[in-house]
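Just one chain is shown here, as structure tokens, and it is the form predicted alone.
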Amino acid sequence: MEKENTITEYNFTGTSRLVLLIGMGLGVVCMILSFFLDGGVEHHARFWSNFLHNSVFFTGIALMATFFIAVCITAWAGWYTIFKRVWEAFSQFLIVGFILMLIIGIGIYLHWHHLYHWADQTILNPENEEVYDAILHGKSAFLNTTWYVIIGGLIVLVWVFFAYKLRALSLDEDQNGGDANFSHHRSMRWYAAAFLPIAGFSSAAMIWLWIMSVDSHWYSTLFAWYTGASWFVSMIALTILVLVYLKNRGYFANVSAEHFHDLGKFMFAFSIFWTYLWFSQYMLIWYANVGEETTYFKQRIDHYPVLFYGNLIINFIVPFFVLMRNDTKRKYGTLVFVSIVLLLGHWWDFFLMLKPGILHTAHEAAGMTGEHGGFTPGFTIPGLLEIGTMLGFLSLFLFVAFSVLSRSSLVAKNDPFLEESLHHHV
């Protein structure tokens, strides 16, 4: 069945575990330091914004892995089968993401943080004329703690269920599959087809809650697409990095340059798609010149120019010029370089989405009004504590993924599309 000898059981060794545990320890230390080194911003905003930023970013990567598994199953695709265990492992981080976002939600109830201006109940009372916010009062049917914690939590649990079910059926197929009717794969197609619309609509709602509502007066009909594209590119980039690492250690020997070529094409194509959405969102808001919409970009261009323009350079210019050539998508070194750049670049993108709005909310909670320029540690640009926190969350994500990988065969031996994947050629 297999084209060449390959190790089918992943051994999550002491060295790998130790490195990731050290990475998680670094993240914990940076989180503790950011709790006390707020840079003059009250309510521990630096700590909580870093927590939200990384929780949303890595939970989204897990969601995109689950979503793309469902896409491939529904489309009868076979090319990814040889390494689908990696995406299945990524998808299992959703349960950790649920816990992380639950902490954020509980923090709203217990007033641990001021990440969201809409969570301040005093601004929703019309009798309190000094601080009453009619716009947020009008949005309060959706922007409230019940939606964020209860309904949002249930949505993420639905994601967890589908991620678990698709992986469980895949693993059971290894033991009891291979029948002429492909009953396991038919069941997977039912679950995959059901998950696609659920993920499409519910992910938009969670993006609005988790990210867009940080700038609670602002809105964009393109924002969910834009954020989803950023998550997807990050997921493909991390997939390439993990596969190259595991191949260098003797695993996934049957994953060829052809498979990497397709992954590179997805990374290139969705980088262009992300740029299209970036331009469309910016151009339409600029052209309409509606105050409630333009404030988002004006704030970031005026006070965060390095973040704003750097975001476009990193996430469009680099992949466009490096991956445009067909042969570069077959070279491991080039793919690793671009994958690292894009993983960091889209983490930067989420930093830009969240930090300016959170800083503005923190200033309002502290009674500060007007524009706030100047350099603010942890907000104007990612600092060492932010980078260390990201490495900690990345280590946690990989620790979960590698632990899941070690519990089953790396090869889905009874998948009906395995032979197609083994002989995949572009």
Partner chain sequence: MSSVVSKIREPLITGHKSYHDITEDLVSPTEKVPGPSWVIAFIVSVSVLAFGLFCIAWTIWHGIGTWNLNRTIGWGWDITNFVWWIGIGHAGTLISAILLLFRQKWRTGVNRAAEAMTIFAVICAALFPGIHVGRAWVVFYFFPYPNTRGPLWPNFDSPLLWDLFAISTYFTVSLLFWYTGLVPDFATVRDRAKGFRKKIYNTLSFGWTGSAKHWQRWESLSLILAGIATPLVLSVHTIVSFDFATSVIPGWHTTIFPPYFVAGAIFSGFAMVLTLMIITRKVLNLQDYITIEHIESMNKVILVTGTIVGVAYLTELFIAWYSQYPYEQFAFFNRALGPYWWSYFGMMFCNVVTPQFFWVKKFRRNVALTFFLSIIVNIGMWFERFVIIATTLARDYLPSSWSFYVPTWVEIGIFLGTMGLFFTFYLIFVRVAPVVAIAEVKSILKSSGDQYLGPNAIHHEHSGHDKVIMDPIHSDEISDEHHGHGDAPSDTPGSPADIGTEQAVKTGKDVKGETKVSNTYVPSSRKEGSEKDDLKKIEGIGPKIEEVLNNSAIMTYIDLVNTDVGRLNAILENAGSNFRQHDPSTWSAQAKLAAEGRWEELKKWQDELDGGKTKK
Second form
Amino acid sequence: MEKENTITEYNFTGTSRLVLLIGMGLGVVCMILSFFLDGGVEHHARFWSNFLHNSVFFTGIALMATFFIAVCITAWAGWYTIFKRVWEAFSQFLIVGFILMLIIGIGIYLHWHHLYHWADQTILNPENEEVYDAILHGKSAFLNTTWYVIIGGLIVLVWVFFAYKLRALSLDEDQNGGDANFSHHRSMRWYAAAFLPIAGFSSAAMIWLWIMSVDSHWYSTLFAWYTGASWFVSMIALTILVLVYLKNRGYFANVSAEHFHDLGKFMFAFSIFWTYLWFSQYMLIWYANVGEETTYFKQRIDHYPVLFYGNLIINFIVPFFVLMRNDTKRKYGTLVFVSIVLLLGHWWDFFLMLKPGILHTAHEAAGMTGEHGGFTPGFTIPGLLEIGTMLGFLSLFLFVAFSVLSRSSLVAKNDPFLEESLHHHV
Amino acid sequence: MSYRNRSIVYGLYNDEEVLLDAVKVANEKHLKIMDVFTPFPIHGLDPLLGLEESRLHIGGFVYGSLGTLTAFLGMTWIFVQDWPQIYGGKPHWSVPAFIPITFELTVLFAAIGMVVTFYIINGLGPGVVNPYIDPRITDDKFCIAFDVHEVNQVDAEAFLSETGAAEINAKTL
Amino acid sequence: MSSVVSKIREPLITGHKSYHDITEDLVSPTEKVPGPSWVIAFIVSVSVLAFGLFCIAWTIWHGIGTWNLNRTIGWGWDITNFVWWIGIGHAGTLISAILLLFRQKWRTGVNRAAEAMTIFAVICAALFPGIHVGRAWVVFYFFPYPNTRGPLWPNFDSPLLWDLFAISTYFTVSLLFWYTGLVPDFATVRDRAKGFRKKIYNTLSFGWTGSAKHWQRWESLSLILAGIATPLVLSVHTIVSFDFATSVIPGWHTTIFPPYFVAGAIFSGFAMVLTLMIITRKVLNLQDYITIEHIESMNKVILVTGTIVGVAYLTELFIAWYSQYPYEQFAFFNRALGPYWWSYFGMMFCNVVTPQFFWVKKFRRNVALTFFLSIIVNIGMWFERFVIIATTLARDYLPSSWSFYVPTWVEIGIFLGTMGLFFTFYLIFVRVAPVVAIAEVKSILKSSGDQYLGPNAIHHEHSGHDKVIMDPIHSDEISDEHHGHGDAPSDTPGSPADIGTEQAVKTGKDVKGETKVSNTYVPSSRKEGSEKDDLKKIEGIGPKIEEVLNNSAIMTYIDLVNTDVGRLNAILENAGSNFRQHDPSTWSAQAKLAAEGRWEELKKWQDELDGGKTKK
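Having displayed the form predicted alone, please output the structure of the form predicted together with the partner chain.
Shown next: the complete complex, the earlier chain at its head.
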């Protein structure tokens, strides 16, 4: 039996905690600095946009972990079972994500920031002829603080519930499972199946609210799926990194090149899928050439060319050419390299989704009109403070994930697919 | 890779796992197996027979790249050089519009190239009549064949009977 | 492919088939004289096809004026049918390629027929662009080639040209993929045939021999073709969607079209596969290969894709409002409440509402309901294309041009004709080629046959170091000889399997070196109820536990072998808190060695064990 050499309990050591705490400390320092070093942009936009950017990014990773567990359960997949605890641990970050997004939501109420143009009540009033924005007024049934804070909060709580429930059932299966009816797995299948459509609909709404409404006039029907694909690739990349780390520390001895091969395939396939969605969205808007839509890309190509082209190179060219071969998906070196590149790459993608719109809003709020070229620290390209903030959030994410991981067995020992997973061959 | 005119001794097994074990025994005894014939692909057989990994995918990559270049350079030449026209205000060299056809031809070239290569290197094709050993090999029998010029026939027969072959025979193809 | 299969999975091949049974069952439809139902179906199909050909001839002779298209509504039934057929043509490659990559074994039962369907559907689809241009005899102008009319090239910037490339590529690659899969199966047919038939099938089988190297390359080729066919299948409907989405027509120009068209195509393709397979399995008696499990899996795909399509419909609707773009808003208002409101509600009902029935397991496994709903989905997907095309065009930017469109008999006739074409091809296919992929089904037999898996299984695997036992495959001929458990001539209960081995070697039958104990083994002495083994010899079992086990009617090693770990846990659980800490995971494997009298091996293993538990 292959279970022999496996350590089944994860020990979240003091050193690891310390490293992650230092990481978080770095993040806090960077955030404080960015609060004051705002590069001349009003409303502490640099601080708040970094806050939003990272919160959305890591909450999305947690959502995708939950979503993918649900997908695997409903598809009767077996291969991932030996490391499913890692995804379960990721999924628990949703609770933190809820708090982070709540802070931003409260910030809208209390005017701490000006990330969202639609939150400005003066432009919604037809009497203010000079600044009245009829389009945003029309959208205000959806783009408003109630939707953002109350309904959005409830939606995230629903995600939290499913993440919690799927993990709780899995843990309970360890203790009381293994019966001939697979009763735990049955009820997991029920929750997983229910979560799929719920996540499908609600994630789109949240993506529109959190991200797309930053460019408050612009719209694209594909946007939610595009963002979802970006989250998904990031989630797989982070999974590979965490698994490789844990394997180096002696855990998950049974996670073999076969499992990494499959994770690598997912990373490869979804990088291509992401590119497909990127191309579909870009090409259709480019082709039809409707001003309301092209402005989104024009702004980015003209003022953020490094971000715009870099995004495509990092997130398509690199994984495509490196992971095309079979052996690169089985070697730690190449796999870790691509995972790091893609994790940063999709973080970069979110940067590109959010920052130009936020800067534009900030400029408008400051009474500046038109586009402003030139370099704005923290917006034109990610600066050191942005990277520090990201490391802080990453540390927070890992801290939560590792704490969760250390509280249960690493092996879902009564999962009916465990044996299949142990004998997995590509 | 035709086996025409070769004299063989062969055994038919009823089960692929017995066959796999037999191949392992043959390897231990250094009996050179000419070929194994089965009704479906057997997992784990290739390394035992010492078959190198197929290089078909390299061919696929080359053919595919050829398709990419043909399509992209072809369209570029036609629309920039040979017949520059303006459609819908698009530039002559409108890369996004070239992507779909480039992709399609990449796949087309790769697929056709690989399939043709596959049949050629295997010596298969319409009208090819390969000598075949036993009609049940495409049904439920698993066959190990030895070339009598490469192994001692007596050894081979003894091996086949020891390892559980249901039938043992010799013939010239 | 993992050789270990979870017991939670359902078998995919029922009826305790042997390899030979599979050949027999799957090849025989091509060898028999067709029955009356086939003949009637064929006559009907060919007649409908003939009428369709007549309508096409009528169109070409009299011109496109015989259709009810007008300046406003330039695309009607022709392009609706084109997109509908292309969509149906997606399931085959999807089942073969994507499900192959995702290792969904149930695809083996349906992939062959689905791929055939793909090819026929693409032929039907390709007909429409060919004739709707009017001058069908110069349709080769579509293709770019250095020509005598000066440097005149097609417009490479046009999505319609992309479509030409996409569909030709898709057709070619699907054909190659399908045929390469068929080659080994044609060889199987060949090797059973005689005379002229044998010659034909030898040509069709390309001289296939079944050599190990050929199989290796065949598998490699299939995998790579699957790998490139997966983005290809996505690209085809994507490009079809570009035909609409690159325009500036409200309701057409929306970025979600590419993935949404693909999901819709998979949705309708699976519906058509279900329609066909439910008939095929009935007519050709293939219920053992296309099981309820297959139908259930496909129904799940229908549910998922139906819901994705639903998400896309609502996204479009919502963003139309959200855009605050009046033309876009009107386009959707027009769809839902305009002159073609019935097609919009038909689409919503058939595509989004009806698949929701499949949340209920009972409905997913109900063949009649599935058949009915699969047709409903096909109708719904036809409505979807009609909504997108005709409804949108009927109300364009200029109210003075608003128009209404109903098809003429010619257009309806051509549509019916493509149905006839499709079914004629399909009916010929089921007589000529094996409808289910023989080699692929054989290769999953040992992991998914019902003699290995599920409630009817004869044998179970007991532990990690015991391989699957293979003889049930030959159960008809052999099992009585060396695993005839009920009446084995054995007076020493510990060694029945050894006797089996000796016999097997003597008769040259298939038994591997090691011996096995089967789950159904019942020693004759046990029948009298007097037999009792010393269970304490199993490490981890003390006198108390032995008592508990005996109380649960576990008396012998064989009994212990046959009790699965879950039940042992439950027995210990019920016996009280003192017993809960025991780990019975190795007991059945230990008992197996004991039952087979392999004491030395057991001893050796027990030395490594730590109180009956595997060492941490």
